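Encoded as structure tokens, the following chain is the form predicted alone, with no partner shown.
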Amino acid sequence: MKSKSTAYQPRPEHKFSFGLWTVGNRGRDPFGDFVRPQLSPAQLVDLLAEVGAWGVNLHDNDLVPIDAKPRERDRIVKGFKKACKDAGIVVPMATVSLFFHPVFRDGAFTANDPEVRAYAVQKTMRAMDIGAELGATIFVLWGGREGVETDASRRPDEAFKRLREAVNYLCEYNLDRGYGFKFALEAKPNEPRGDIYMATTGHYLGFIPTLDHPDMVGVNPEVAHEQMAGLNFLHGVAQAWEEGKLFHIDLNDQMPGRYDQDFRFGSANLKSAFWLVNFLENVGYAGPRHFDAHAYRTEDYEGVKDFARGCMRTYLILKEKAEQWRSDKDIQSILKTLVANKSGAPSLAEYSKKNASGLLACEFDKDKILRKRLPYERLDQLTVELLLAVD
């Protein structure tokens, strides 16, 4: 049996990753300047290797300056690739910044200015080139400024058409270059715009079937982005999984109704984090577990390491708790009772005229059904006690 000091150590098979923008976040906010010095991408890779991470993700401009010339770009990418190889760190995902530069003040793919839209697609293509060179297989698209402060700006259906046109173009580029990327669309309800298009994972799941290559496109749900709007993150993840569209996931934490906090995973809503880990492990999600979070602004880089270790350690602790939950005799006995079909109720798994006739002829005793116990209080309490390690 492993000791507590080694039981929650990250290993490559856990596929824990962090973005350069996460561990490299210097603590600047709208009310205060930087509190940590800038580290180079290679230094951040070394930091991730030290804490036991498996992968590093990046926006194009986390690595290559926005106005870099081709020779400088090639030198930087080559050096970063070597740094990752030397540190034993992989690059599973790449993305593009279409939100930081002021040119994107009115959005990128949905902007009113056709020149901005064309530049946004060009910039994304070049970011795909970088990601492919580094070995990434997933490309995330977050429309950080795809939205409005006033709907006088444009008709929203025109914005959706522009978004579809851009994603279709990028899918064709992906095919033309043979990159093999899976695109993962990331939703957010608000911030930095007043209202952002495609506000939830569900919005994107409705949008994807309208694309020319829907098989190439899935979603990248983020804990904070759903919880900041008071939504149940697990439900969005489960819907994406059930539809075969959970290509990537961003783990962090968030208090509902607040600004985008990007807290350490499990630090604010432990029980919801548990249900998420329980689901991912139960269904066998095999993709990266990416921590899109930031250390507190009060920390130095030793604190950033504590933050990164904490994200991974909490996930592994909750993974162990999930295994205990799924093997707990009392919990499983309740669950088995809840789904048992002792009455022989007609199956709804497949429609036929015969089955429909049988269902229509069935007589249901509503009073008897009402007397069946639904012991959810007991089930939830057992879960709480398991999380609290109560014997």
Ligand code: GCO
Given for the second form:
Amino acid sequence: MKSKSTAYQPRPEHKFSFGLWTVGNRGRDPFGDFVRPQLSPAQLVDLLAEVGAWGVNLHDNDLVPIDAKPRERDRIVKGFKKACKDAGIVVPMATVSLFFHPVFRDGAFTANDPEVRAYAVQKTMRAMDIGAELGATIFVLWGGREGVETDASRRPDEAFKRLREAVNYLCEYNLDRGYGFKFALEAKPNEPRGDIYMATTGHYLGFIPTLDHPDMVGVNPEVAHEQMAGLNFLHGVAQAWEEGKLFHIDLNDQMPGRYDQDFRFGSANLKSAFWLVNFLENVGYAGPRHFDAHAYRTEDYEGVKDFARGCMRTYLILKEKAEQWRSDKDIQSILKTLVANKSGAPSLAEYSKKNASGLLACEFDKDKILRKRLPYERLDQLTVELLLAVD
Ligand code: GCO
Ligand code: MN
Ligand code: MN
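Output the structure of the form predicted in complex with this ligand; the preceding block shows the form predicted alone.
Full complex below, order starting with the chain above.
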């Protein structure tokens, strides 16, 4: 057992990042006002450095007011760049707010009003300029307002066409300016809209191949967004990974069927968090581990630091547990027997006429197959005991 003070210290190679809007969240909700005072972006960067984070992410308007004049914008971005440099914090990802201003009440890229759609693309281009200036290489697009309360408002397939048009345009701008961004599309099923288009990571994985530059575009799955809908987050992440599309990840926690809780990573569904960390570490995911969460409304800024430290510490503890899991003899020997091909079953890796007639001629002894044990109860209990640190 590692000692509490030195173990699980975040280091730059862990690539732990937080959005300005996460540690800067002041606890306002639809029922109650702010509970924490406002900190400036530079103060938030200092807070992140203090807790040992590696990176900070931002929306355009977390930093630059929406109506800032070019000179003011330049001064703010320059100042922030210096604050990050001084604090030793990098900016791996930038994004754009297409949800806060009332002009986006009917959506941004999918809004019915062509003027809103054009403004949304212009605002995103300017947010890309800010991100590029700060050194970001990933650009997240989260369509929080791209949805409906009533499907009377537009045909959903029309919305998908508009979304494609906007993303294609932004990819061209990316090429034109030589920014080299990878776009990461973030799905969410609802909130703030009654229903948001592109409800899951899987929806986006289906959409991406229809774009003009599919290689430039991947996904940014978020734990809470899939768990809100009761889905298995790991499965969406694994599909994205397997397709080479896991460009970024938003880590937090959430109970199914509730409002968007944005809890500290691992605080609600520890076992799901374990399977996720186990997967990311096992496959060698090398992107940022971004905590898109915020402290309980009951906390002050000391509590915000507890929250941020807790996210990273839990990740690192689960990472260590995952290493133990992958080297545990009992667990690994069960896993080995599960996939062994002792009966010489024909391989499905390659189709040929000969292989197909071989397969068609095969006799399968279903009773014998059924007698093979699948000791998942024991496998899961071993996992639970490893997590509970029982010998
Ligand atoms: C949410 C989303 C956002 C996005 C962010 C980046 O539920 O509000 O997760 O936090 O991740 O806007 O685009
Ligand atoms: Mn979210
Ligand atoms: Mn998010």
